[in-house]
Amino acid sequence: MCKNLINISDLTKEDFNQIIKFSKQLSSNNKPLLKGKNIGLIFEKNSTRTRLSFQVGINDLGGNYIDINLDALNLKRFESFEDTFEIMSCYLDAIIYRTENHQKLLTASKFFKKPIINALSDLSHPCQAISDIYTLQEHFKRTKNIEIAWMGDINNVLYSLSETCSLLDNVNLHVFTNIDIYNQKKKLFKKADKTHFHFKINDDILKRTDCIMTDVFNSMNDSENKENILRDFQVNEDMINKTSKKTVFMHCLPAKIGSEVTKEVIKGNKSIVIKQAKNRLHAQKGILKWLDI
């Protein structure tokens, strides 16, 4: 059975820490892992870090990426989506598939006989909870007793994140969001032992947090206008004036300034989210190593 990175749930705590081992490995000195090797990018949605770090990934690698656009196939004529992977299973190595519908990459896995990398669905983003502890693994120098204080919206980064923290030692997720959005959302999140929910923002939390994040309140699935809804969760400065010395701010991007974040925090000084942003590429090769593809 081939391995598959659907989502964080599908990883052994193991696993996840030899995926960052080998982003650690393949971040100053790149192998011909993926020589002779061909992978399928489909992405049905827009993307920037993810479509280049992979991109560039694969050919640090010595690999070859394909761009594929399911339109173009017999999908648009009579063909089935079923059959269609599986056809792929024929030419490809392994297939980077980031879509609107979550469902759409299980029956892929079902059918396509070689490994699928989530580049993002409407439920998960794997391969970014796993370049943001890489991230902050890499910042703070250690493993263990990271805090991490997310603002707004509950969505497909956080559902990874989540996942992540309740794999690792040590690693506790606070949510502040909208109680709304939570009761629409709290289903998703019954195994989540580490992921704490507020209502309100906590000041005490604030001062022991080792990083800030959020994301775009509104993401691209939505169909209604969170903002106001979303508006006491807005990191600016005086959110990042109450907490240490030592507190980070992230955000996994692309971010609308005024929004969920504050010009004056994401270009300030507390901010890592070019180096997170830079990450994505070191993490992409570590995933790709471990799939051993």
Given for the second form:
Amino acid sequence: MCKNLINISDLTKEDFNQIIKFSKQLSSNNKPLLKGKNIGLIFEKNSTRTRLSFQVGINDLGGNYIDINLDALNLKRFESFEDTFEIMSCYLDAIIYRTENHQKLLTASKFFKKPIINALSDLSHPCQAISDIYTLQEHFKRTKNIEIAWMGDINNVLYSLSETCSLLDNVNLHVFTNIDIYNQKKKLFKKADKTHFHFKINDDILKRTDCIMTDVFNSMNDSENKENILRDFQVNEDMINKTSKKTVFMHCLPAKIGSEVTKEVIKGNKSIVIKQAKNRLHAQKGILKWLDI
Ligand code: CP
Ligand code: NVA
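Given the form predicted alone above, I would also like to look at the protein as it appears in the form predicted together with ligand CP.
Entire complex below, previous chain first.
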């Protein structure tokens, strides 16, 4: 059976650490690991960082990427989704797939006989979580005893981050969110032993956290507008002033400035969002190497 990266739960702790090690190695030294390999990119939703970091990463590792528009295939006429992915295995060595429906990713991985990478689904965003832990470990120069405070929505980015924290030693996640959102989503977090939910800002946690992280209050394809119910969790100067000198601010981007974060914070001296975005490239290479395409 081939390796896939659909969710962080596809990885053991050793796999995760290996991806981080490969990411570090390839950040300064490209190898032609993908020479002669053809990798399909399917993006059903918009993307800047994930798309470009995979495209550049594949180029840097000597491979070819092929942008696939599902609407231009015979899938649009009468060929089934299952058959389409089975046929793609005849030509492609791997697929990187962003979809609005996680179930489609699971079906695709059953019929496509080679590695599939989840480039974000409505459920999860494992590539982002890997890269964000890489960034935290690089910034703090340690792999353990890291505390993250997440502000706002319970979404795909948080889900993968929470799965990652469960995998690692002493990386703890405090989620500050609205109780109704939590009640809708709590089933997803049954096994998340390193994730703690709070419904009111807690100054003691702010004081000791290494990182304040957030994401948009409304993800792509969300039907409900959560701007109002999440207003108290906006990362602004008042909140940042309660943190310590060492605390950094992270956001996977794109950010809706004035909503989940203010301009002063995202452009301020605690923000490492540009470094975070840059590290996506290193992490994508680590993932591609780990998949052994
Ligand atoms: N963070 C992230 O995945 O960004 P894109 O949507 O631009 O790929
Ligand atoms: N939660 C966001 C992440 C974008 C990278 C979304 O799904 O729109």
